[in-house]
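First, one chain by itself in structure tokens, the form predicted on its own.
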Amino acid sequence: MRKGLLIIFIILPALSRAEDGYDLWLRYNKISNTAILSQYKKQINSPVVFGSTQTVAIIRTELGRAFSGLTGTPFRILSSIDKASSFIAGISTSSAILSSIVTKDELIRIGKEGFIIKTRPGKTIITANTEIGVMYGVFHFLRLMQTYQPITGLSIVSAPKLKLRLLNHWDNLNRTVERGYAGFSIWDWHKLPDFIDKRYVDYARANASIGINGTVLTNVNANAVILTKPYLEKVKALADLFRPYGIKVYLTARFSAPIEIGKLRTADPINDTVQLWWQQKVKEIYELIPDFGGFLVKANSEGQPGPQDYNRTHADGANMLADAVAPFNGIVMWRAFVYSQTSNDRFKQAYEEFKPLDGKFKKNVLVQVKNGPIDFQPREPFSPLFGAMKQTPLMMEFQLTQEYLGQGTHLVFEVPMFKEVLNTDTYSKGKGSTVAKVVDGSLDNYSLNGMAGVSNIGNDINWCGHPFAQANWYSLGRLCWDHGLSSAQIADEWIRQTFSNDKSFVETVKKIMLQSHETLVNYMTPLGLTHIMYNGHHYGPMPWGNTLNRPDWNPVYYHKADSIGIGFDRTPTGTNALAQYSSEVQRQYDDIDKCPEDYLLWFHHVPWKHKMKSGRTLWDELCYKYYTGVDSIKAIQQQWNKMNKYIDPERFGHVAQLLGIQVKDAIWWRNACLLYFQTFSKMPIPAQYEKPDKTLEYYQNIRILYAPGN
């Protein structure tokens, strides 16, 4: 089988791996517009990159590959200028030409990772303070070329808005991936450190191209074995490979590691022996990996061990680890995802546990907060912690892998969801105190800041399972670099690089992507419904679920449907979770008649006959949303079916088949949910809608076995 694939690659290079999705947004296909191609060639003649490090070698290789592919002409990247050189790149001190076109103020503005691109007629200059910055500048320039943008008259001074731009892999040492829908883990721990898969190099290239500068290699449900010497040597092999690409490695620390691999009797964070054990372990790590980033920790949540096992606080646990990594400039990212049966509303627990600790964490600790208060649902209000912890830097955690968004079968562009949260005003310091300003540190003047995305990467040939899931990986990097970018701009970039620059294709597919999230919300959880997925694997609807031991593990806990109405009352007449927000935010949501309807059932138990802004009753509005969601995904399917003439048949067919599944799933969601909620509302589905062709009992008897990622 391998020999056959190799022969195809040689004979038919245009139909090789580049069009099965493996090359992501780095395809570098020849520019089809001859006028643009002619213009570009003038700006990149006899390209030179100054320097002799591994990073510079990577830049030269990338430029040679890109310029040759985009122009259809072989390019050799020089190390010194010749008379014909019109493209010059390197750190500002490497050449008088480079230093002469930048100002001291510009160099201060770009810091260690930013870059400067300036063009003159027939001349392109890319420079930075560091070679990593030059690399980012080169990738930005290549992005302009791939998307057919003008590359004359440029004066770009760009620096990332976030210091930490990370992927969080939920990968286990046995190569399974928790909530992973693209195959097994790309980390082949069994063969490391001696076998370095080429995929690791391409992974680093892809991340560097979008500015991601860190990767947490292991699952937050941590395994202490990763901290043993044999596995640290495997981690070192990856760290050494990633370093020239500007990527640091991080590990998840299992809080009970001193017991499990250190043979201690306790993991109490204030115990001197425990502290010494961690200090020695950290020293061992840094001796192998001098630029090790630090630890990500999930503690006292979903059965994970933590400081509360010893009647200590999250701050006690985080600070112990922070002290251990501080001498090496390491950091600790302590997750705020906690829940137990101690709270009367799972929505409130993270705030209840972390708000009292504000200001008590060491300066090299970030509290990593999920975008919403529950768990990566299709739509959530922002977590109250983002407006509450003014003395603690908070790091955003988004989920790229689509655990609650149709998993590997549904087309969902997540950026509109991310932007919705980032742009929301917390009012923590008056109007304009957006979540984005909390996360980037500008609101409270924190230099330590960051954003993480739970990885959707696996060993599938196209990396992410669904061809469009690649866009969410791409978008994480772009938003980390500049969260001011619009959803439309990011979608446009990705489409042009990944598929085609054809205007008709770009505009149609961009429309599909931009409406995909709202479409999914409508056919899954409209009007603020939440967490009504199947227990365990979370694939498909299960609003009737009520068999698990803990109330907050069951869907009925979240929608509270009864004969009166539906929704979770979080106003003062209910759990009063609204009190965790500023008074301005409370006023937006506390009135049932004024609450934004996208979040209505998050905050109110609403009567079935409540009149909505449309003039429909709540029940009729719920029906309208579910049916609109199904109609919208059918329309998306029809639009995609017209795109076959623009792209390769393999990726077109892959998406087309998955859209077929998505349409069926949307109908399943609509019918199952409405039939179930109808048992409480006792109201008919409006006459204009096609009635479900199956009974509620039929849907309740559906069983999904062996769902991936579970």
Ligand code: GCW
The other form holds:
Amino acid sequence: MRKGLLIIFIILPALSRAEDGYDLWLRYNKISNTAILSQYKKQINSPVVFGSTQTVAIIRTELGRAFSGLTGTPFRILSSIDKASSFIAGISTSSAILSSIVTKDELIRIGKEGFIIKTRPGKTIITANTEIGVMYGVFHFLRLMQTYQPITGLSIVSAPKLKLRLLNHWDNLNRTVERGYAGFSIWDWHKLPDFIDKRYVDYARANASIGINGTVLTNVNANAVILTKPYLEKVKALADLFRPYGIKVYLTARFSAPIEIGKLRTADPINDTVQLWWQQKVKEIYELIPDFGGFLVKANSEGQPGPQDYNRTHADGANMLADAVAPFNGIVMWRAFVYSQTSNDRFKQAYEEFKPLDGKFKKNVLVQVKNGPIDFQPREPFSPLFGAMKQTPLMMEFQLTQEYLGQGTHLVFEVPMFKEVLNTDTYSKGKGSTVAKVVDGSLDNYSLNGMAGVSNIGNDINWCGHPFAQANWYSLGRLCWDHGLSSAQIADEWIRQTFSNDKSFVETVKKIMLQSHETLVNYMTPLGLTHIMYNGHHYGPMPWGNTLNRPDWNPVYYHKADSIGIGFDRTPTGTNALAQYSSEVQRQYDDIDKCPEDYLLWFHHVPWKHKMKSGRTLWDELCYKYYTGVDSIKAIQQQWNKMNKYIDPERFGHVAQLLGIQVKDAIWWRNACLLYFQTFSKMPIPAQYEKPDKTLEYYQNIRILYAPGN
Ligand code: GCW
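How about the form predicted in complex with the named molecule, since we already have the form predicted on its own?
Every chain and every other molecule in the complex is listed next, the one we just looked at coming first.
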């Protein structure tokens, strides 16, 4: 009887909480390899962290939790050294032991946020210039432990490559999330500031663990109400909570706020009263939040108000806000995502509006540019603004949330896509002028630099909806810290921390992740096709779409399929958008026979019978790509199905079910697109492929009325 009870008590806690993914990559499960465990234990004896601030308290709590979890024995973190201490952390001036192991030069190199980890036999030392740096060092060390890496012989001197490492939430005040596929917003504005959801703390921890140091809380399609006193008090509550984690808050500024909440008659940036209004508003914000980061602004884009409403330029608008925040060291991130209908090619619009303004922005303004010229498509060439605005720091905007990447149901690891852009050479200052060097400021010598990811976080229990979408959040932080990290390295460490260190599991899942983006490109938009998603919500294929008011909202605008061929001619015989790139880049793309085929239809209208590198005609190649995409996702599904023995049934099953949807969707994409394009090519789908089992009409009649995030 007694024994039975005991068993129930032991089993119950394990059963009481099914694995739901809430713990992200911060799990600290007991290390299963005993050799590694005993080696680790020697390096973390009687751990001590010097200091007494809130950040130090956070470090101690995290370490206590981590060491106890990883070793399976309770740990208490000390505030002063004892004889047994083999783990010592703190800012370099807090103890002679710490200052003695670092050089002056190293301390200069790590700056305000970097860290140093050095180990000696039976000693681990983590230090930095600031407590935030120590915190980042501690998280790095825990990452090594969680991924079963050696923790002896370490000599790590690490500093972030980017200064601003930001999440951009497209969260509305009513808690809907624009392009959000993980439930509602985690910001419970109604209950703030009095009710502090535990998730805010876990959000801060997760971000701190990957080096993210800023968060824009609100949607770029902005609501001026966030700038009113009651809401600023809510923002303050979040800012106070995030501060000890090294995270600053930023807000989106609606350009017409002086009218909407200030009762002014204009928002003209040249108007004295308007300027004064913003100055006072900014002062009010900084009184509440002394380290407020600044504003992110979407202006004169997709119906948002902006300086052009008053015949002023983007620079006039940005500079007015920049002047208001400058006395408080705030910054303005002004978005370049614009495409009013003045150009014959949406591709060219941002460049046409912004390039002439180069050199006209105040020092504390960054222009935030999406990675590609159109809009977060599965594959885009880099935005020609990168490399073209040498006198303006350009901030990279990536989209973590998978608006055009299968949204909440498709498994896509985005790092290979991000790295493809970052590694591309702009040739703006000769060979080697990569997008990464433009963004990190090293090319044009900017100390103000940064990268933002449009958040994929919501109030779903596992934060991101798809269990693998967590990897994209994780990657943003890791790439901001060091964009030189490889996709494989980031995938590897995420898998080990999130799921398991088992070698077969890690290798299989890493392969899945590394193939996943190319797989999606193949079944959605191969060979440089773009923006052929369903109108509005963008889920599913609609290459035939041509009913929206603006031509450049319609898929047919982007693929231009006709009896001759398919693709958008952006060479001098077409819109000549190519001219916006440096001559070296132009040369890579302008020749239809030499253009990399991944980008072919971005730049050329290609005849159906054009001979591709494989020897196939364009039409056959298109079929080949679409069929390959479906085959690859089916293969991924099979590989995943063998992973059940390595992980918990909940997350295994969650992913397995979503892969089922993804396979169905991939077939839908393939069949719908090929049947539609076939009406132009008039060529058969090669005999070796299974024929689409439905008609084009069937696909054209599919209606998804209530896709999320729209
Ligand atoms: O990708 C498009 C989205 C819009 C978004 C816009 C933008 C926030 O479809 O929902 O609006 O880009 O980036 O401003």
